[in-house]
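We begin with a single chain expressed as structure tokens, specifically the form predicted alone.
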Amino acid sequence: MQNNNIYDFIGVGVGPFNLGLACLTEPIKELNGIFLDQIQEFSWHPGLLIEDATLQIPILADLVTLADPTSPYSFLNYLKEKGDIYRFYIKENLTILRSEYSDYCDWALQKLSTIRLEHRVDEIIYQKNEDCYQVSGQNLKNKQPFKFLTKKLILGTGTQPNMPDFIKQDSDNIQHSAYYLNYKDDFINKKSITIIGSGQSAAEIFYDLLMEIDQHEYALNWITRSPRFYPLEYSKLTLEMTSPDYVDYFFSLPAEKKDTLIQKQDNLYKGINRTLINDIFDLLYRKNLNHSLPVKIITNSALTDVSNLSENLFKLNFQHQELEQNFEVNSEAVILATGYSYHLPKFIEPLRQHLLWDKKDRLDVQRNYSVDQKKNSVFIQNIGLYSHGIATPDLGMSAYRNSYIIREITGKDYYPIEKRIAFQNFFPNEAFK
């Protein structure tokens, strides 16, 4: 289906970042845009919607509130419409359950007129004569092709589970943590389960399996190459590093210094919620009162190889980083909480010559989140850790970034953009002028 209407923008991917953008652009009548995604229905990290798992951010960091507190797409309005706002108030805890956040996002999506699910984007090309982009693909619902024209693009295709290169096994018993709940019923019937990694997902899965260890009697291992189980740094002055002020500072640094710096900031965005760490210890303590648990927790140990001992048993090879010793672990199930990485979607390839690339062949994200040579027609949502710092994956900064992108698209401040919110001065020369 050819659509000759030229949209002001098209967003590709409907995760929380582009969904927030859809909520903020919906009231802007002079903007004509749509959002495309191949998914059939919205579900945010469905394999990790463990019953007790919470977000690591408070309710103000929803899709819209930090840009527009009056928006009908706020989490508080979601609670009000569900009839749960007083229960949430009485709970006296501003954290959001992961499953609750997923349901909130779906609630917001259902209210929007600009979302086109089951629309798989296959190719995007630049049409010089029209000075626009042609987005083509297939409507998966009716199997019909589509072609849309747009002046601007917002790419929000998300990250993918990161698997070690040496993992070659084609087995349901070795899975990335992203698919944990899909396979949990099989895992808990194994004699041994090993979790690799030390981030929030690994901790949530370990706690969930530890809760049921008496019932199913499996051996449970938690092994990480990190030197310790880092708590997420959530002190108030540190939180100022997820601010427009710090984004300006980080962006101004040389590329080499940024790459070095981001490697030292894992505990600022990859750590474990401190409450969860304490809950894990307390649960271990309680369960050990009556009998010794078949649980092993080991740090400083890098997984180097995985092989099959039999159809239902893996041999995991590790190297202890400090002792410089190798050891082996046999396990019937393996859960790899090895994080996520961004992979450029294939549909971007025809645009390569129109985009900006850095010396490492990464998209060269500009301060205004554009990545094209015109510097104001292709924007990126899900990458920029190496350019904009730890604010990039932070859900609490998405409303700020979306406000910024809307201003770049329209030339108007529809949502006032804070330039300075931190008490700290990241540029000392400016502080003492």
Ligand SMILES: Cc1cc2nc3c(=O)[nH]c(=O)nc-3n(C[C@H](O)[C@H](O)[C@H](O)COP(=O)(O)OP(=O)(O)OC[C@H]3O[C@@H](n4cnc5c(N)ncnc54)[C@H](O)[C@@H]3O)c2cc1C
Given for the second form:
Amino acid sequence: MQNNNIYDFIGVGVGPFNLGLACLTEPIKELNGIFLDQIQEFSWHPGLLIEDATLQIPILADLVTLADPTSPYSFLNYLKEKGDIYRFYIKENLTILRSEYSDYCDWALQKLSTIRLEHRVDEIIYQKNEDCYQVSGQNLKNKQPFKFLTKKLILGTGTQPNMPDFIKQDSDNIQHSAYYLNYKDDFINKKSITIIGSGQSAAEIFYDLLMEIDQHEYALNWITRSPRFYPLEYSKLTLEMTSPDYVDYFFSLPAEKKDTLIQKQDNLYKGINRTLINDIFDLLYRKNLNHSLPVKIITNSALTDVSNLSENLFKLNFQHQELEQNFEVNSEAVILATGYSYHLPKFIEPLRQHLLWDKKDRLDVQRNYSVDQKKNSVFIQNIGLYSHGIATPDLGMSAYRNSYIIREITGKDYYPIEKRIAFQNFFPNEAFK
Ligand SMILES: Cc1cc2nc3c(=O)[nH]c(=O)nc-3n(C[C@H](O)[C@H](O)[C@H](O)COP(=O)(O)OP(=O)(O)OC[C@H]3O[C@@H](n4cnc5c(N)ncnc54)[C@H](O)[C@@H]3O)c2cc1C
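Could you drop in the structure for the form predicted in complex with this ligand? We only have the form predicted alone so far.
And the full complex, kicking off with our chain again.
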């Protein structure tokens, strides 16, 4: 019998993954759930909403379409309601601008009855008597504490910017790429700017600053530890590795093998859009016709330390990985495009005994995305590169994972879950059975 004081589920965090889940659970009337987020309003990675930046996934990978093409929360319905669908059609290019995606997510969020913004979750405890979870925190709007009870949890608190340990400076002039646009107006007035890293964010920022180099006349350095500027691999048979089939395969491998394998797969989920690499080269070429550019692009070089030469000037130490030489660069501004990683939210600590951990003390994510001892009451989004592989952070697999989680929490196939989509076989024994 359902106790009306206990929710069926609570989602913590309303990034695109839990937002997709909210869209897909909204029509399921027998499910009584809510989603909590501390934010005041939705904005998707606001520090990187550079005007011409696009999503790295196609339009079909919106919040819902791959699970339910008839959903009212599709990107196409967003365009239709805004009156922009014909413009999008005439554009004849099915990629979505990142700022457009952010606005689309906000549009969907505004339509949902289950979202509670300005709710920061501080603690979750398991209540054995009731066999449920107590989620508590603060309502940031009225400053009042809240407490909710729920049978299931879906944690979607996302990843956080990585800063190298040796960065001790607390300066506006040395920032993670996640905050680029917050500081761009200051950066462009510096004499020198150095970008570290060679993922998509680093490339977008380099391109953006290169566009404006003649107006502001800064020296621009782009330095990465990687041996080259890898394009994101986007060929179709490789794309089949973001499929339920490959998740099954990757999940079946021994943990040690998975850890080695994922390190070799960077360019399958972290690389730069091939078109952007080409655009960067072409822009360098065009600008260099007029005058020699104050631009240095260097690979193979790991940043090892940053110190202050003065209040406004940093000394950056690098080690070239192949030449085995050290070198220094002085720069007035530093942008660290050093990626993101998962940090266990503090609110999870009281649940530690109740959750599953692997030998490396990481959450032991089960095939059904649960992480609790019972294997069916705490689910997690976007964690488990080490368990489920490269599909984990991919927005294109969000509809699949959300359909799967909905089946796990309801016991019903509300959204059909494809078992196989790939033409290739990842398990040869099955192929030749
Ligand atoms: C610039 C950028 C571009 C990207 N582009 C793509 C792309 O094109 N294609 C692709 O497949 N992937 C892309 N990704 C990767 C990934 O899909 C995104 O990072 C995505 O936003 C992850 O969504 P999420 O739901 O896991 O979490 P997030 O978007 O990080 O959201 C987590 C939410 O949890 C909330 N939260 C955290 N702690 C608490 C708490 N204690 N209480 C309440 N709320 C809390 C936060 O406020 C936040 O709103 C991109 C990543 C970045 C950084």
